[in-house]
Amino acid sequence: MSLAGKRFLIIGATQGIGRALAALVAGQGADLIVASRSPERVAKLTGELAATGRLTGKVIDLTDPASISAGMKAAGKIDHLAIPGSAVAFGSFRELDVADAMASMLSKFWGPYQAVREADFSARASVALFSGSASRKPIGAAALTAINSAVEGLGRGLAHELAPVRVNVICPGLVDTEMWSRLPNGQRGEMMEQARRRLPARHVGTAREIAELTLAVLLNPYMTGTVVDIDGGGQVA
(Lines of atoms letter the chains of each structure in order from A and count residues from 1; the text may use other names and numbers.)
(Lines give C-alpha, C1' and ligand atoms only; values in the text may rest on other atoms or scores of the structure.)
Protein backbone atom coordinates (compact mmCIF):
# COMPACT_ATOMS: atom_id res chain seq x y z
CA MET A 1 0.00 0.00 0.00
CA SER A 2 3.03 2.25 -0.41
CA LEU A 3 2.97 5.22 -2.77
CA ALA A 4 6.68 5.01 -3.49
CA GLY A 5 7.30 5.07 -7.24
CA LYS A 6 3.59 5.28 -8.10
CA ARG A 7 2.18 7.85 -10.50
CA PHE A 8 -0.69 9.67 -8.83
CA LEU A 9 -2.90 12.08 -10.81
CA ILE A 10 -5.36 14.43 -9.10
CA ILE A 11 -7.71 16.39 -11.35
CA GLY A 12 -9.13 19.27 -9.35
CA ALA A 13 -6.09 19.48 -7.11
CA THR A 14 -5.93 23.19 -6.42
CA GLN A 15 -8.90 23.64 -4.08
CA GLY A 16 -10.82 21.86 -1.36
CA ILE A 17 -10.61 18.09 -1.21
CA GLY A 18 -8.20 17.88 -4.15
CA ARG A 19 -5.77 20.29 -2.55
CA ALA A 20 -5.92 18.40 0.75
CA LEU A 21 -5.29 15.13 -1.09
CA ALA A 22 -2.32 16.62 -2.93
CA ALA A 23 -0.82 17.78 0.36
CA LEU A 24 -1.38 14.31 1.83
CA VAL A 25 0.25 12.47 -1.09
CA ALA A 26 3.16 14.88 -1.54
CA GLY A 27 6.31 13.69 0.14
CA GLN A 28 5.30 10.00 0.18
CA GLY A 29 7.51 9.06 -2.76
CA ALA A 30 4.85 9.23 -5.45
CA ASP A 31 5.26 10.81 -8.87
CA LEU A 32 2.48 13.32 -8.20
CA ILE A 33 0.64 15.18 -10.97
CA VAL A 34 -1.65 18.00 -9.85
CA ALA A 35 -4.13 19.32 -12.38
CA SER A 36 -6.95 21.81 -12.66
CA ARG A 37 -8.41 24.15 -15.25
CA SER A 38 -6.64 27.20 -13.80
CA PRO A 39 -2.99 27.65 -14.88
CA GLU A 40 -2.47 30.19 -12.11
CA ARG A 41 -3.71 27.87 -9.38
CA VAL A 42 -1.67 24.98 -10.74
CA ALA A 43 1.48 27.12 -10.72
CA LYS A 44 0.77 28.30 -7.18
CA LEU A 45 0.22 24.78 -5.84
CA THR A 46 3.28 23.31 -7.55
CA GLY A 47 5.36 26.13 -6.07
CA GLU A 48 4.03 25.40 -2.59
CA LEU A 49 4.65 21.64 -2.86
CA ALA A 50 7.87 21.78 -4.89
CA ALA A 51 10.10 20.77 -1.99
CA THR A 52 8.14 17.58 -1.23
CA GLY A 53 9.46 15.44 -4.09
CA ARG A 54 8.56 14.57 -7.67
CA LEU A 55 5.78 16.91 -8.71
CA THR A 56 4.29 18.03 -12.03
CA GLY A 57 1.51 20.51 -12.73
CA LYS A 58 -0.92 20.11 -15.64
CA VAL A 59 -3.85 22.13 -16.91
CA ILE A 60 -6.87 19.86 -17.42
CA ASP A 61 -10.31 21.39 -17.93
CA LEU A 62 -13.04 18.79 -17.38
CA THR A 63 -15.42 20.79 -19.58
CA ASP A 64 -13.02 20.75 -22.56
CA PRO A 65 -12.60 17.41 -24.38
CA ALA A 66 -9.40 18.56 -26.10
CA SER A 67 -7.88 19.61 -22.78
CA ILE A 68 -8.77 16.25 -21.23
CA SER A 69 -7.25 14.32 -24.15
CA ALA A 70 -4.02 16.30 -24.05
CA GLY A 71 -3.74 16.09 -20.28
CA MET A 72 -4.35 12.38 -20.03
CA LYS A 73 -1.87 11.66 -22.82
CA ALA A 74 0.77 13.77 -21.09
CA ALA A 75 0.16 12.05 -17.76
CA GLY A 76 1.52 8.72 -18.99
CA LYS A 77 1.00 5.45 -17.13
CA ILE A 78 -1.24 6.07 -14.10
CA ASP A 79 -1.37 4.05 -10.89
CA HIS A 80 -3.87 6.18 -8.97
CA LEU A 81 -6.40 8.66 -10.34
CA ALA A 82 -8.63 10.91 -8.21
CA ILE A 83 -11.08 13.39 -9.71
CA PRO A 84 -12.55 15.54 -6.92
CA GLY A 85 -12.73 18.73 -8.98
CA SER A 86 -15.89 19.88 -10.76
CA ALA A 87 -17.93 23.02 -11.37
CA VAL A 88 -21.57 22.46 -10.42
CA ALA A 89 -24.38 25.01 -10.38
CA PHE A 90 -26.88 24.86 -7.52
CA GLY A 91 -30.57 25.58 -7.91
CA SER A 92 -34.03 24.10 -7.72
CA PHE A 93 -35.53 22.28 -10.69
CA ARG A 94 -37.71 25.23 -11.72
CA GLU A 95 -35.08 27.92 -11.09
CA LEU A 96 -31.85 26.42 -12.43
CA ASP A 97 -31.28 27.21 -16.09
CA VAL A 98 -31.17 24.09 -18.26
CA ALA A 99 -27.87 25.21 -19.78
CA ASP A 100 -26.34 25.45 -16.29
CA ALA A 101 -27.63 21.98 -15.43
CA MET A 102 -26.10 20.59 -18.62
CA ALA A 103 -22.78 22.33 -17.93
CA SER A 104 -22.74 20.80 -14.45
CA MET A 105 -23.28 17.34 -15.93
CA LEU A 106 -20.45 17.97 -18.37
CA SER A 107 -18.05 18.93 -15.58
CA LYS A 108 -18.92 16.32 -12.96
CA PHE A 109 -19.95 13.34 -15.10
CA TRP A 110 -18.82 13.54 -18.72
CA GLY A 111 -15.46 15.11 -17.90
CA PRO A 112 -14.45 12.32 -15.50
CA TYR A 113 -15.99 9.77 -17.90
CA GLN A 114 -13.64 10.92 -20.67
CA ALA A 115 -10.64 11.22 -18.35
CA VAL A 116 -11.01 7.62 -17.18
CA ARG A 117 -11.65 6.42 -20.74
CA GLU A 118 -8.45 8.02 -22.03
CA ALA A 119 -6.24 7.16 -19.07
CA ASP A 120 -3.36 4.74 -19.56
CA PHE A 121 -3.69 2.65 -16.41
CA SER A 122 -1.17 0.28 -14.92
CA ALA A 123 -2.39 -3.28 -14.38
CA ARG A 124 -3.46 -2.75 -10.75
CA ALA A 125 -4.45 0.89 -10.89
CA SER A 126 -7.22 2.51 -8.85
CA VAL A 127 -9.67 5.34 -9.45
CA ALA A 128 -11.66 7.54 -7.08
CA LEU A 129 -14.65 9.40 -8.47
CA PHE A 130 -16.70 11.83 -6.39
CA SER A 131 -20.45 12.16 -6.01
CA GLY A 132 -22.21 13.76 -3.04
CA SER A 133 -24.87 13.01 -0.47
CA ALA A 134 -27.62 14.63 -2.56
CA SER A 135 -27.67 11.32 -4.43
CA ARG A 136 -28.99 9.69 -1.26
CA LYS A 137 -30.97 12.52 0.28
CA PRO A 138 -32.33 15.13 -2.18
CA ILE A 139 -31.88 18.71 -1.03
CA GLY A 140 -34.13 20.56 -3.47
CA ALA A 141 -31.68 20.49 -6.37
CA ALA A 142 -32.87 17.78 -8.74
CA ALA A 143 -30.04 18.23 -11.24
CA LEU A 144 -27.43 17.74 -8.51
CA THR A 145 -29.20 14.62 -7.27
CA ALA A 146 -29.27 13.22 -10.79
CA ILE A 147 -25.63 14.05 -11.53
CA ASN A 148 -24.35 12.51 -8.29
CA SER A 149 -26.46 9.40 -8.89
CA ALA A 150 -25.05 9.12 -12.40
CA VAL A 151 -21.47 9.31 -11.08
CA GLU A 152 -22.20 6.48 -8.66
CA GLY A 153 -23.66 4.34 -11.43
CA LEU A 154 -20.62 5.08 -13.57
CA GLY A 155 -18.31 3.99 -10.79
CA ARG A 156 -20.04 0.63 -10.40
CA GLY A 157 -20.09 0.08 -14.16
CA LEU A 158 -16.42 0.94 -14.58
CA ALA A 159 -15.41 -1.33 -11.69
CA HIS A 160 -16.95 -4.18 -13.66
CA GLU A 161 -15.66 -3.25 -17.11
CA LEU A 162 -12.14 -2.12 -16.20
CA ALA A 163 -11.26 -4.89 -13.75
CA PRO A 164 -8.69 -5.47 -12.35
CA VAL A 165 -8.41 -1.68 -12.31
CA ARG A 166 -10.37 -0.71 -9.18
CA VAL A 167 -12.97 2.05 -9.26
CA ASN A 168 -14.74 3.48 -6.22
CA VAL A 169 -16.86 6.55 -5.55
CA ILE A 170 -16.44 8.86 -2.56
CA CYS A 171 -19.76 10.38 -1.44
CA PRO A 172 -19.20 13.31 0.93
CA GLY A 173 -21.82 15.21 2.84
CA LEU A 174 -21.33 18.84 3.82
CA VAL A 175 -17.63 19.75 3.81
CA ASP A 176 -16.29 23.10 5.00
CA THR A 177 -14.23 24.17 1.98
CA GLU A 178 -13.62 27.24 -0.17
CA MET A 179 -16.78 26.38 -2.11
CA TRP A 180 -18.78 28.16 0.59
CA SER A 181 -16.64 31.30 0.52
CA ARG A 182 -19.22 33.02 -1.67
CA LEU A 183 -21.45 33.24 1.38
CA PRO A 184 -21.02 36.10 3.85
CA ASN A 185 -18.88 34.97 6.81
CA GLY A 186 -21.76 35.19 9.25
CA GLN A 187 -24.09 33.19 7.03
CA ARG A 188 -21.44 30.57 6.33
CA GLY A 189 -20.65 30.20 10.03
CA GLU A 190 -24.34 29.91 10.92
CA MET A 191 -24.89 27.25 8.26
CA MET A 192 -21.94 25.18 9.50
CA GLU A 193 -23.06 25.49 13.12
CA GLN A 194 -26.61 24.42 12.28
CA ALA A 195 -25.26 21.41 10.41
CA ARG A 196 -22.96 20.53 13.30
CA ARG A 197 -25.90 20.48 15.72
CA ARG A 198 -28.04 18.44 13.31
CA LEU A 199 -25.51 15.76 12.39
CA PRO A 200 -25.16 12.72 14.67
CA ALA A 201 -21.37 13.13 14.54
CA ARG A 202 -21.79 16.71 15.83
CA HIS A 203 -19.08 17.64 13.34
CA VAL A 204 -18.87 19.11 9.84
CA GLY A 205 -16.35 17.44 7.58
CA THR A 206 -13.05 18.97 6.53
CA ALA A 207 -11.22 18.58 3.24
CA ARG A 208 -8.41 16.76 5.02
CA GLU A 209 -10.81 14.17 6.44
CA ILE A 210 -12.27 13.44 3.01
CA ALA A 211 -8.77 13.27 1.55
CA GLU A 212 -7.64 10.74 4.16
CA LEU A 213 -10.57 8.48 3.37
CA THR A 214 -9.97 8.86 -0.37
CA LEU A 215 -6.35 7.81 -0.05
CA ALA A 216 -7.29 4.79 2.08
CA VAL A 217 -9.84 3.68 -0.54
CA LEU A 218 -7.42 4.19 -3.42
CA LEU A 219 -4.77 2.08 -1.73
CA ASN A 220 -6.98 -0.74 -0.43
CA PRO A 221 -6.64 -3.68 -2.87
CA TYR A 222 -9.91 -5.25 -1.68
CA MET A 223 -12.16 -2.29 -2.51
CA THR A 224 -13.84 -1.79 -5.86
CA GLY A 225 -17.33 -1.01 -7.11
CA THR A 226 -18.29 0.70 -3.86
CA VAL A 227 -19.81 4.05 -2.95
CA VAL A 228 -18.26 5.19 0.32
CA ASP A 229 -20.32 7.64 2.37
CA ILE A 230 -18.64 10.15 4.66
CA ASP A 231 -21.33 12.53 5.86
CA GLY A 232 -21.30 12.73 9.64
CA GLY A 233 -24.42 10.57 9.75
CA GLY A 234 -26.39 12.91 7.50
CA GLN A 235 -28.48 10.09 6.06
CA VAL A 236 -29.89 9.23 9.48
CA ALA A 237 -30.14 12.77 10.82
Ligand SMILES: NC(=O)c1ccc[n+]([C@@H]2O[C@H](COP(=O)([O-])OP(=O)(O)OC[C@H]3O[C@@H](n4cnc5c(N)ncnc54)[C@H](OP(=O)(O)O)[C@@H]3O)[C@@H](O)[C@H]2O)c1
Contents of the next structure:
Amino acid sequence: MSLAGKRFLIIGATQGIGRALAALVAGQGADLIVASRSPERVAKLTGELAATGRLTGKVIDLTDPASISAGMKAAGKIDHLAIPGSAVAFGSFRELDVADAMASMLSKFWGPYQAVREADFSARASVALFSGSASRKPIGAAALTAINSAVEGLGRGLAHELAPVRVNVICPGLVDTEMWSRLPNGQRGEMMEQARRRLPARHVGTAREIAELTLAVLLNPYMTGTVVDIDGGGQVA
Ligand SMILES: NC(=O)c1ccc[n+]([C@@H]2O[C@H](COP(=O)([O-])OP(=O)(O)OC[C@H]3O[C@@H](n4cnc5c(N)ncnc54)[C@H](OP(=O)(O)O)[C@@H]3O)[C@@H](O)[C@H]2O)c1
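Alternative state: the form predicted together with the named molecule, after the form predicted alone:
Once more the chain from above appears, this time first in line as the rest of the complex follows.
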Protein backbone atom coordinates (compact mmCIF):
# COMPACT_ATOMS: atom_id res chain seq x y z
CA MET A 1 0.00 0.00 0.00
CA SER A 2 1.40 3.36 -0.94
CA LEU A 3 1.39 6.36 1.35
CA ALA A 4 2.09 8.75 -1.52
CA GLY A 5 -0.22 11.75 -1.38
CA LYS A 6 -2.07 10.48 1.72
CA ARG A 7 -2.69 12.78 4.66
CA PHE A 8 -1.52 11.03 7.81
CA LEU A 9 -2.18 12.55 11.25
CA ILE A 10 -0.51 11.23 14.40
CA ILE A 11 -1.71 12.69 17.71
CA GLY A 12 0.86 11.89 20.37
CA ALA A 13 3.83 11.82 18.00
CA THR A 14 6.62 13.34 20.10
CA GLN A 15 7.82 10.21 21.89
CA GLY A 16 7.36 6.48 22.26
CA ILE A 17 5.16 4.62 19.80
CA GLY A 18 3.90 7.80 18.10
CA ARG A 19 7.46 9.02 17.52
CA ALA A 20 8.44 5.65 16.04
CA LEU A 21 5.39 5.73 13.77
CA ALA A 22 6.25 9.27 12.62
CA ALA A 23 9.79 8.14 11.79
CA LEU A 24 8.41 5.19 9.82
CA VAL A 25 5.90 7.25 7.83
CA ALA A 26 8.15 10.27 7.20
CA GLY A 27 9.78 10.21 3.81
CA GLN A 28 7.24 7.77 2.29
CA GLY A 29 5.45 10.51 0.35
CA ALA A 30 2.60 11.14 2.78
CA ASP A 31 1.50 14.55 3.98
CA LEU A 32 2.45 13.86 7.57
CA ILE A 33 1.03 15.91 10.43
CA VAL A 34 2.61 15.30 13.83
CA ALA A 35 0.80 16.56 16.91
CA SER A 36 0.98 16.59 20.68
CA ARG A 37 0.02 18.99 23.48
CA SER A 38 3.50 20.54 23.67
CA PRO A 39 4.50 23.25 21.15
CA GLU A 40 8.20 22.86 22.05
CA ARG A 41 8.23 19.10 21.58
CA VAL A 42 6.27 19.34 18.32
CA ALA A 43 8.75 21.94 17.03
CA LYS A 44 11.69 19.72 18.05
CA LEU A 45 10.20 16.73 16.23
CA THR A 46 9.42 18.64 13.03
CA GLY A 47 12.99 19.94 13.12
CA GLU A 48 14.38 16.41 13.46
CA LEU A 49 12.23 15.03 10.62
CA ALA A 50 12.38 18.14 8.39
CA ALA A 51 14.66 16.52 5.82
CA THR A 52 12.06 13.80 5.11
CA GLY A 53 9.73 16.11 3.19
CA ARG A 54 6.07 17.00 3.59
CA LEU A 55 5.70 17.47 7.30
CA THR A 56 3.62 19.79 9.49
CA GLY A 57 3.51 20.13 13.25
CA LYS A 58 0.30 20.90 15.17
CA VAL A 59 -0.49 21.40 18.81
CA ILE A 60 -3.46 19.24 19.79
CA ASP A 61 -4.19 18.63 23.47
CA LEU A 62 -6.43 15.60 23.87
CA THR A 63 -7.67 16.91 27.21
CA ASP A 64 -8.84 20.23 25.75
CA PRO A 65 -11.98 20.14 23.57
CA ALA A 66 -11.23 23.54 21.96
CA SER A 67 -7.71 22.44 21.04
CA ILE A 68 -9.03 19.21 19.50
CA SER A 69 -11.65 21.10 17.46
CA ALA A 70 -9.11 23.60 16.15
CA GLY A 71 -6.54 20.89 15.39
CA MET A 72 -8.93 18.60 13.55
CA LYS A 73 -10.29 21.49 11.52
CA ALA A 74 -6.78 22.59 10.57
CA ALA A 75 -5.81 19.03 9.63
CA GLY A 76 -8.26 18.98 6.70
CA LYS A 77 -9.21 15.76 4.93
CA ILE A 78 -7.52 12.80 6.61
CA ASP A 79 -6.62 9.42 5.11
CA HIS A 80 -4.94 7.87 8.15
CA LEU A 81 -5.34 8.84 11.80
CA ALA A 82 -3.32 7.28 14.62
CA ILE A 83 -3.83 8.38 18.23
CA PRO A 84 -1.14 6.93 20.52
CA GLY A 85 -1.25 10.10 22.60
CA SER A 86 -2.33 9.84 26.23
CA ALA A 87 -1.11 10.58 29.71
CA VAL A 88 -2.51 8.11 32.19
CA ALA A 89 -2.03 7.94 35.93
CA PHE A 90 -1.08 4.57 37.42
CA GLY A 91 -2.37 3.42 40.75
CA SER A 92 -4.47 0.80 42.42
CA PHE A 93 -8.22 1.29 42.81
CA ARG A 94 -7.84 2.30 46.47
CA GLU A 95 -4.80 4.54 46.02
CA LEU A 96 -5.47 6.47 42.79
CA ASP A 97 -7.41 9.70 43.29
CA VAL A 98 -10.76 9.69 41.49
CA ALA A 99 -9.79 13.01 39.86
CA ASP A 100 -6.63 11.40 38.41
CA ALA A 101 -8.62 8.43 37.13
CA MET A 102 -11.06 10.81 35.44
CA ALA A 103 -8.23 12.85 33.91
CA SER A 104 -6.76 9.63 32.49
CA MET A 105 -10.11 8.74 30.95
CA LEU A 106 -10.32 12.21 29.44
CA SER A 107 -6.87 11.90 27.90
CA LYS A 108 -7.05 8.34 26.58
CA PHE A 109 -10.75 7.87 25.82
CA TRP A 110 -12.71 11.13 25.49
CA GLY A 111 -9.91 12.97 23.68
CA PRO A 112 -9.62 10.34 20.92
CA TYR A 113 -13.43 10.04 20.87
CA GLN A 114 -13.77 13.74 20.10
CA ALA A 115 -10.86 13.76 17.63
CA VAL A 116 -12.42 10.95 15.57
CA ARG A 117 -15.83 12.61 15.76
CA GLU A 118 -14.46 15.87 14.39
CA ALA A 119 -12.18 14.35 11.75
CA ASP A 120 -12.99 14.95 8.10
CA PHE A 121 -12.22 11.51 6.68
CA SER A 122 -11.63 10.61 3.06
CA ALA A 123 -13.90 7.83 1.76
CA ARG A 124 -11.44 4.98 2.49
CA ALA A 125 -9.76 6.42 5.55
CA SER A 126 -8.46 4.36 8.48
CA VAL A 127 -8.00 4.96 12.20
CA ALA A 128 -5.77 3.32 14.83
CA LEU A 129 -6.66 3.78 18.49
CA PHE A 130 -4.50 2.45 21.33
CA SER A 131 -5.61 0.41 24.34
CA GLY A 132 -3.26 -1.83 26.36
CA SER A 133 -3.25 -5.43 27.55
CA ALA A 134 -4.44 -4.35 31.01
CA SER A 135 -7.89 -4.31 29.35
CA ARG A 136 -8.09 -8.08 29.73
CA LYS A 137 -5.29 -8.86 32.16
CA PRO A 138 -5.66 -6.66 35.25
CA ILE A 139 -2.36 -5.35 36.61
CA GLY A 140 -3.56 -3.76 39.85
CA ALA A 141 -4.84 -0.57 38.24
CA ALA A 142 -8.60 -0.91 37.79
CA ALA A 143 -9.00 2.51 36.15
CA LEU A 144 -6.50 1.52 33.46
CA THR A 145 -8.31 -1.76 32.84
CA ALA A 146 -11.57 0.17 32.45
CA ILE A 147 -10.10 2.86 30.17
CA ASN A 148 -8.41 0.33 27.87
CA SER A 149 -11.61 -1.73 27.71
CA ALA A 150 -13.55 1.41 26.83
CA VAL A 151 -11.14 2.22 23.99
CA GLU A 152 -11.56 -1.30 22.61
CA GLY A 153 -15.35 -0.98 22.74
CA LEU A 154 -15.14 2.41 21.06
CA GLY A 155 -13.05 0.93 18.24
CA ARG A 156 -15.67 -1.76 17.55
CA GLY A 157 -18.52 0.74 17.70
CA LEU A 158 -16.79 3.17 15.37
CA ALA A 159 -15.83 0.47 12.87
CA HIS A 160 -19.53 -0.38 12.66
CA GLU A 161 -20.84 3.19 12.44
CA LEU A 162 -18.17 4.87 10.33
CA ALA A 163 -17.83 2.17 7.64
CA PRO A 164 -16.29 2.17 5.09
CA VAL A 165 -13.82 4.15 7.21
CA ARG A 166 -11.87 1.41 9.01
CA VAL A 167 -11.16 1.56 12.73
CA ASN A 168 -8.86 -0.81 14.64
CA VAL A 169 -7.38 -0.83 18.12
CA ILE A 170 -3.75 -1.66 18.77
CA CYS A 171 -3.36 -3.37 22.14
CA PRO A 172 0.27 -3.36 23.31
CA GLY A 173 1.67 -5.22 26.25
CA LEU A 174 4.73 -3.80 27.96
CA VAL A 175 6.76 -1.56 25.61
CA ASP A 176 9.99 0.13 26.64
CA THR A 177 9.14 3.77 25.93
CA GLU A 178 9.61 7.09 27.70
CA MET A 179 6.24 6.45 29.33
CA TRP A 180 8.18 4.46 31.94
CA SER A 181 10.66 7.25 32.67
CA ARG A 182 8.39 8.17 35.58
CA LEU A 183 9.79 5.13 37.40
CA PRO A 184 13.12 5.43 39.20
CA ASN A 185 15.88 4.00 36.98
CA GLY A 186 16.48 0.89 39.05
CA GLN A 187 12.80 0.07 39.21
CA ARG A 188 12.32 0.54 35.46
CA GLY A 189 15.28 -1.72 34.68
CA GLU A 190 14.07 -4.36 37.13
CA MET A 191 10.55 -4.32 35.65
CA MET A 192 11.92 -4.69 32.10
CA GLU A 193 14.23 -7.52 33.13
CA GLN A 194 11.46 -9.43 34.91
CA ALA A 195 9.21 -9.02 31.86
CA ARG A 196 11.97 -10.18 29.53
CA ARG A 197 12.30 -13.41 31.52
CA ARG A 198 8.52 -13.93 31.82
CA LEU A 199 7.43 -13.19 28.24
CA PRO A 200 7.41 -16.01 25.66
CA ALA A 201 9.03 -13.60 23.15
CA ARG A 202 11.92 -13.20 25.65
CA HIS A 203 12.23 -9.47 25.13
CA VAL A 204 10.28 -6.32 25.96
CA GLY A 205 8.54 -4.68 23.02
CA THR A 206 10.08 -1.71 21.25
CA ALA A 207 8.26 1.35 19.98
CA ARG A 208 9.40 0.44 16.46
CA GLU A 209 7.77 -3.02 16.67
CA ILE A 210 4.43 -1.47 17.66
CA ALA A 211 4.74 1.25 15.00
CA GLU A 212 5.35 -1.32 12.26
CA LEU A 213 2.23 -3.25 13.24
CA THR A 214 0.20 -0.04 13.47
CA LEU A 215 1.17 0.99 9.95
CA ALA A 216 0.35 -2.47 8.58
CA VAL A 217 -3.08 -2.37 10.25
CA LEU A 218 -3.80 1.16 9.04
CA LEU A 219 -2.96 0.19 5.46
CA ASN A 220 -4.63 -3.25 5.26
CA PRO A 221 -7.95 -2.75 3.46
CA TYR A 222 -9.56 -5.87 5.00
CA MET A 223 -8.94 -4.99 8.64
CA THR A 224 -11.57 -3.19 10.65
CA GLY A 225 -13.27 -3.61 14.02
CA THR A 226 -10.39 -5.59 15.49
CA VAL A 227 -8.29 -5.36 18.62
CA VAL A 228 -4.77 -6.42 17.65
CA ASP A 229 -2.59 -7.74 20.47
CA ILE A 230 1.14 -7.17 20.36
CA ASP A 231 2.47 -8.22 23.73
CA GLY A 232 5.33 -10.67 23.36
CA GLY A 233 2.89 -13.43 24.33
CA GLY A 234 1.89 -11.76 27.60
CA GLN A 235 -1.63 -13.21 27.44
CA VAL A 236 -0.27 -16.75 27.40
CA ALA A 237 2.75 -16.31 29.69
N1 LIG B 1 4.51 1.78 26.70
C2 LIG B 1 3.76 0.78 27.18
O3 LIG B 1 4.25 -0.12 27.91
C4 LIG B 1 2.29 0.71 26.82
C5 LIG B 1 1.58 -0.45 27.19
C6 LIG B 1 0.22 -0.53 26.90
C7 LIG B 1 -0.42 0.51 26.26
N8 LIG B 1 0.30 1.63 25.91
C9 LIG B 1 -0.43 2.71 25.26
O10 LIG B 1 0.11 3.00 23.98
C11 LIG B 1 0.00 4.42 23.74
C12 LIG B 1 1.38 4.97 23.43
O13 LIG B 1 2.23 4.64 24.50
P14 LIG B 1 3.73 5.20 24.62
O15 LIG B 1 4.45 4.25 25.50
O16 LIG B 1 4.26 5.53 23.30
O17 LIG B 1 3.45 6.56 25.45
P18 LIG B 1 4.44 7.77 25.76
O19 LIG B 1 5.85 7.39 25.50
O20 LIG B 1 4.08 8.25 27.13
O21 LIG B 1 4.03 8.89 24.68
C22 LIG B 1 2.78 9.49 24.79
C23 LIG B 1 2.64 10.57 23.73
O24 LIG B 1 1.39 11.19 23.95
C25 LIG B 1 1.56 12.59 23.97
N26 LIG B 1 0.52 13.13 24.84
C27 LIG B 1 0.38 12.97 26.16
N28 LIG B 1 -0.70 13.62 26.61
C29 LIG B 1 -1.27 14.21 25.52
C30 LIG B 1 -2.39 15.02 25.33
N31 LIG B 1 -3.19 15.38 26.35
N32 LIG B 1 -2.68 15.46 24.08
C33 LIG B 1 -1.90 15.12 23.04
N34 LIG B 1 -0.81 14.34 23.15
C35 LIG B 1 -0.50 13.89 24.39
C36 LIG B 1 2.98 12.83 24.46
O37 LIG B 1 3.50 14.02 23.94
P38 LIG B 1 3.61 15.45 24.69
O39 LIG B 1 4.12 15.19 26.07
O40 LIG B 1 4.55 16.19 23.80
O41 LIG B 1 2.21 15.99 24.67
C42 LIG B 1 3.70 11.65 23.80
O43 LIG B 1 4.09 11.99 22.48
C44 LIG B 1 -0.62 5.04 25.00
O45 LIG B 1 -2.01 5.16 24.84
C46 LIG B 1 -0.31 4.01 26.06
O47 LIG B 1 -1.25 4.04 27.13
C48 LIG B 1 1.64 1.74 26.16
